[in-house]
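Next up: a single chain in structure tokens, the form predicted on its own.
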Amino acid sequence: MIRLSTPLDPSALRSLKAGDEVLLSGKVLTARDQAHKRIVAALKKGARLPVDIKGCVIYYCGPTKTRRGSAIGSCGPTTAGRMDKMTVPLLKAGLKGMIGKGRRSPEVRQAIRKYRAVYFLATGGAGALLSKKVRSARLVCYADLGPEAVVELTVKDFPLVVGIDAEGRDVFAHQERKR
């Protein structure tokens, strides 16, 4: 088990291999489809972003309403492929990590390699369990998007698997060759 903290250290990212198990601690931003659309639109306009994504990790997640006594409600991963068409501009702007579930497109895999980033996999269907790893949650921007707003999570030992490493190696590649 590899322990990582945010902001992600570039040398630590380079040492990761697809399939490595990771416990992530530190700050992570949540963002889903609508937040991605707004961030990419701002990047295209050359506008200042409402949140700094350089060196950041974005978790494709729309947390549910916070339960009493908890930092957050259920916070399971969203299918990452839905963000693929908006991912390359974010990587180009300095994003270093993404957390989601499922495969990524060849274009995203190439961009991860080009920009030396990492795609982490979180276990789908385990949102209630994953929420126990969240110490705090703070709204950052796009409050009007409700559960799709950008929220800064502070996580401790958040369990992940490296899905695509900084060299572009993909845990799903073996399955693709079998088909």
Second form
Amino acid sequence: MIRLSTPLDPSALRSLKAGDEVLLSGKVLTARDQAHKRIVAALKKGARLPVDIKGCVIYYCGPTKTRRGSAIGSCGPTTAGRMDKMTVPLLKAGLKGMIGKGRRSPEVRQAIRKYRAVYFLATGGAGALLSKKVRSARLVCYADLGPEAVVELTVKDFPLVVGIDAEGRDVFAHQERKR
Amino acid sequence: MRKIREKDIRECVRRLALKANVRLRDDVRRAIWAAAGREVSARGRRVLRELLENAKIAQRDSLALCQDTGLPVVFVEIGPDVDASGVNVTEAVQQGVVRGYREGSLRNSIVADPLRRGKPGFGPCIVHTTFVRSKGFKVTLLPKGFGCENKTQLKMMPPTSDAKDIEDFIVGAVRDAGPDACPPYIVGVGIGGSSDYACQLAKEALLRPIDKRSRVPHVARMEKALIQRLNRLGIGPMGLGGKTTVLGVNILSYPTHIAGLPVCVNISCHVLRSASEIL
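Any chance you could show the form predicted together with its partner chain after that form predicted on its own?
What follows is the whole complex; the chain from before opens it.
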């Protein structure tokens, strides 16, 4: 088991191999479909982003509502493939890590290699279990998106598997997605 | 004739929304537990154990099993002994869903306009109402997560297709879903009817206990053959490899037209949730 913390250290990141089990501690930003759409549109226009993604880890997650007394609601990963078409510009802008579930496109895999980043897998459908690894949550932007808002989560020993490493090795390499 | 009140429907749906999202179905829990004992892949076993742990935590803390608390699909069956005249069944169901989802701090995942999107709310859900021969007023709520709903496939097959052609299509749909939609899957299949009805059957098939095979012998044989074939695909829990790719295959069939053979595959993730009550 490898322990990692954010911001991800470039040398630690380079030593990760697809299939490695990791416990991640530190800060991750939730962002999914609509937040990606807005971030990519802003990057295209050269506008200032309401969130700094340089060096960050993005978690494809839209949690359930937070109850009083809890840090967060149920908070497992959503299907990463839906973000594929919007991922390369984010990696170009300095994104270092992504957390989701399922396969990524060849373009994303190449970009992960090019920009020396990493794609982690979290266990889908284990949102109650994963919520216990979140210490606090802070709204960052896009509150109007409801569960799709960008929220900064502080996590402790968040269990992950390396899906695609900085060399572009893919744990699902034997299961190519039909294009 | 027994009069049914809107208040009773609303309360019933509220309870079902809370129960379905928090308590893993017993048949699904048993299937995951059995699979964890059989699974040869260490990564696969680890995932299956996490799922059992997740179900325990969710029930203990009344927390949603999965953050995707789905698009609720509600089936209402009205028996001959029930008088629902003057009752707005659909509206009562909608109100019950909103109450249950709000009370359970579940996720507001529904956008009012599919094109313009906008801020998500708790409803509206999908309501299917039918009049049936069995007594009572039965309500079933299935919160369908969209990671797996997105993997639905419909094929209007030629009427001359044989069992193998149908099985190949179903296997193809599961292979396409691959590691993306939270395997091990429960595969709901609708065969026959019209295109829309095959899709509804595929979803209804998910309501049947996953350890029970169809009562139609040749359909049960197809289910068994598919379970074996699908578990040889090697996708495994969360796609990380192993022999647990599906926990069950449920097929419902219906008469169809001489010129056609609609087949719909509605995949469910391992968190197959549903709850029902008879009023």
